[in-house]
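Here you get one chain, nothing else, as structure tokens; it is the form predicted alone.
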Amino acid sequence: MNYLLRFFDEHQPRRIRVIENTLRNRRTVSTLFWAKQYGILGWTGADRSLNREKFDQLLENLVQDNLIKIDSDGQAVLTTPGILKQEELKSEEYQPQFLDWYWLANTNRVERRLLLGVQVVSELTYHNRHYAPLTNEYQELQLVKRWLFNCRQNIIKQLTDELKIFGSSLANADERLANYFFYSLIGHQTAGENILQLSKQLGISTDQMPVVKQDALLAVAAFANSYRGGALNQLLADLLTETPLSYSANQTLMLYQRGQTIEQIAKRRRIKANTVREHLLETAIVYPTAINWDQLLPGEIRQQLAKHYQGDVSKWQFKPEIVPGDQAAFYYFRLYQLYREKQDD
């Protein structure tokens, strides 16, 4: 309950479903622009177990406790003693280092297949044949088995080699990190820590562990996604992706950035246009740098959207009789949100 108070603020209404579906990776145009907006958009898929049952019980605690308010149309606050418990938490909350990775990587996935690595690879090291593997899916198996088959040869020195310059990296961004990611690996007569033996050996509470966690597995994901053709890179290169966007979203851009109108790339790739829009807008969040401003957004359109609207984007309201484009008016205003967030900032 304590971690999910840090997405709440004091003078800014937030959509409780947007926060619900920015931790569980339901990644929406419109989840992807408010989570923008509350500025929590690094925590997407940070816990993509979380089903609804769990959270809305974790909101209806905070309720309970007065920390919230939440209004009719699912818009939430916190109220003057949830200010009061968000400040003393701030002392005791790990603050996140690898947040802007969020997009690289699945980390439940990496996860299972690194501690799985690691294991193989230190029980190959005591000679040992004879030991009981970390349960996982068959196929995770397999690409295990031929990890470690292809890089047999230096397998042993290459990835430890490796961990200990990824451990100086961590412990230079946070000490508590590195210990927290070699505490838990499994190996050769090591179970590997729980939540609580980590807990008391870092000093953070349980309810913090999570977002360490996630920390964690971002970092070796960003680690292994820079130190192309090592151990850790050829182990877990099937699960990074290249950019922040979805790959439909991707093929979209592509064409787009070669010159191809919205009309001509709904017609090559047989999708609707209001789909191409929708993959552009998500480009405008996650991957701004990826376009050009003034190719997706006229210079005419910005103009006539200035004389209407100023002051803060999230406040806006969008009025169609004052925003060209028919059919593509809200398209044309929530890319001006964005370009002017994009100025401002």
Given for the second form:
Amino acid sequence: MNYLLRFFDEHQPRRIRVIENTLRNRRTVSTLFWAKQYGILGWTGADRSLNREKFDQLLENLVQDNLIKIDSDGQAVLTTPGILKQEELKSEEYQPQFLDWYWLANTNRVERRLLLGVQVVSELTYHNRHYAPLTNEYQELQLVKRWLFNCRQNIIKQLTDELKIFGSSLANADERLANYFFYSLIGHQTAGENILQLSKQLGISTDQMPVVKQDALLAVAAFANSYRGGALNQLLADLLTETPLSYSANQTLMLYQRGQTIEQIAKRRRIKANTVREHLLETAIVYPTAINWDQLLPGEIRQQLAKHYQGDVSKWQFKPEIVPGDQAAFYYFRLYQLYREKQDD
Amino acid sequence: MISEQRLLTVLNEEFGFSSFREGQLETIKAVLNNHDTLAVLPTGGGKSLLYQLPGYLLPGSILIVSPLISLMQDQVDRLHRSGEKRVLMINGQLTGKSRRQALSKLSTFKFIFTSPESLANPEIIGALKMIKISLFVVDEAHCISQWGPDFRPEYLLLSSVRKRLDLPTTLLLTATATPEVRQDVIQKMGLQAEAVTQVIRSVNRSNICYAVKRFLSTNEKESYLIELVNELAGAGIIYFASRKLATQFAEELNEKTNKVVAAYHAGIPSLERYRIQQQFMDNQIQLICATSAFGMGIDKGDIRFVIHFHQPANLESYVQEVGRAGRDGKLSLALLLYCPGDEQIQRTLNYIDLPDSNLLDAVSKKQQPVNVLGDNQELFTFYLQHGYNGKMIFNTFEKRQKNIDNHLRWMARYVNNTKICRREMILNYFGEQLKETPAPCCDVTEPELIDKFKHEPQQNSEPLPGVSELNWQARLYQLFNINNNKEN
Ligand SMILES: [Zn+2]
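Let me have the form predicted together with its partner chain next, following on from the form predicted alone.
The next block holds the full complex; its first chain is the one shown before.
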């Protein structure tokens, strides 16, 4: 069974491209919005090596097994056998625990850097200089060399201590996660275990392994992020982002929080007013605590919209003739959806 | 002029060998005497030595052009393992600041690996022009030939690259090339056939035995494979026509046989490929399910069998792929499994929808958008950008299609043959004569051949540790050599 089945629902038709774009980290406002509606925002960037062909193939398998139905608009729902299968899998599926950190880093890059760092230190502890690094990428090799040089003196002890603490916290969350993490590391005279071996040893199906991997790597990113000044933090620092927002959206937010209007921000940043609105929508979706709703969505607009829109926000249809705001109408509509959803939580 | 004795000393000091393999000394002497050289040496390792050793004797850098990133990676790994760190790989992954950094220090690298695509980049060529290139190596040189099975158009640019680098001494390396392909390669590189030293050795590998098994259906083939894998001794590779099948069979064979199996192809993430390669080298994995299209630079000496679940497109590829077996000189098996319809798979994989020459010209004049050229538009636009007109492209590809058909006919003859010694057939294809039939040789001369490669019953691999036996702390200590540190 491929792990995509978990992303579908029996009642809510879900756009398959939203799921694909979410997994592949294609962060448009629309994708983020729907991912949030589907409750899968945390899966953003969980499978960056996925491509269209592979994704479609996996969905095709689900359709052929009669587990989901896809309509002509590219929206899918679970079939009855699909519901049963999903229920059945729940007990054996790996349940990730660190997805809230989805925005913190590109886990592919974290994996490569971390494993290279561990490999280099491992070979160092065995005084071996004749080995093939797991990547030949010049930049990565240079970065790790510099890291080693900067904290050379007690790197071994520091890294061991940190990994011990990290391992315990992983084991607290799920023993399998700790084992996955340490047995996939590469070092002196060991290449770690491959996916088939880990799958067998952990009792987790191969299809679920990408989920375990994503979880472990987000966990290590979160650990490095919180353990400032530590060896892991120094190794990974440039891969960790400060906020869930894109750089540009964050610039917009800072100005907005200082009380500037959309037009003022657009002028100052030399971007379109619409782009500013997209940034604010992005903020409302991925970083809602940063939002002052009274400033963002004035009470009178809220009241006007309340007359036309009630109930399940994902079923609302945007009707330009009834939403105020002219060019900004869609922006208000989306904001109101997010606002209502927040009230209902 | 460097003496043979000196070369032997370097061989011993740098590589730990006491003698050269067939053709190595001749090749090395030729390049050290600044002769452009074409070396066609049978697969069996020792290829990197041909430029690595001159690298230690010549001033300046050695530039190696390699067709596949995976092959390049493997060569670079090998140099690293031998303790050589003055190695740089220039490819699409090296970008921005780190590329500028690397290019500014280019002369500090002894061995510079790159792809034909990267050599089309003016910044890279500019940097290479600034340093001394003492040897220009083209790996898998048969890719330059239009008649070669792996023909890639980017290779046609190498001749002009060589000119721009002021004609460094050139070494063309390949393991298999028919006389026709050799000639084409030399010509496409802009070299004169008379002026090129050719070191040609027989493609015959007398310790590899050839066999073909025919089936009526894929199912039959599949169950035979599972049964056989259980019985075959030692490590092996099985080739499939697609990544999907390679992955599926890896899981199935892992379940149903006593071997530890893994899939290895371009769809496997690079870290996982690294693990699998290392585990295969250490015999923790005994069987690899691979795709023919993916160049695997694994240099494992004791591969005992190479099975093709699907036939390759031509005998060159077949000989290259089975050549991974028996590099230690011990008896090894090359087995091809066939069932009706298999040739169609290759036909489909190699099919190119050829647009009409007027359409190509129209695209060239920008009267039509590029996408009218279909799936292979990049291929055709490459030719258009390099001065080919519609008619020339059309003719080139028509010839290529005939060539593919011709190759497949050879494969069919090989598969259907029950009378002629298979080794003799292969050698004849490469324009050679079989001088001496080794024993055993092939399933034609020896019908019970495959049985020779089976092991005694009840040979089991060690079971993996189960969940309860995993201990992440112990693993951490082992990684960082912690017990040992305490003793010290
Ligand atoms: Zn024979």
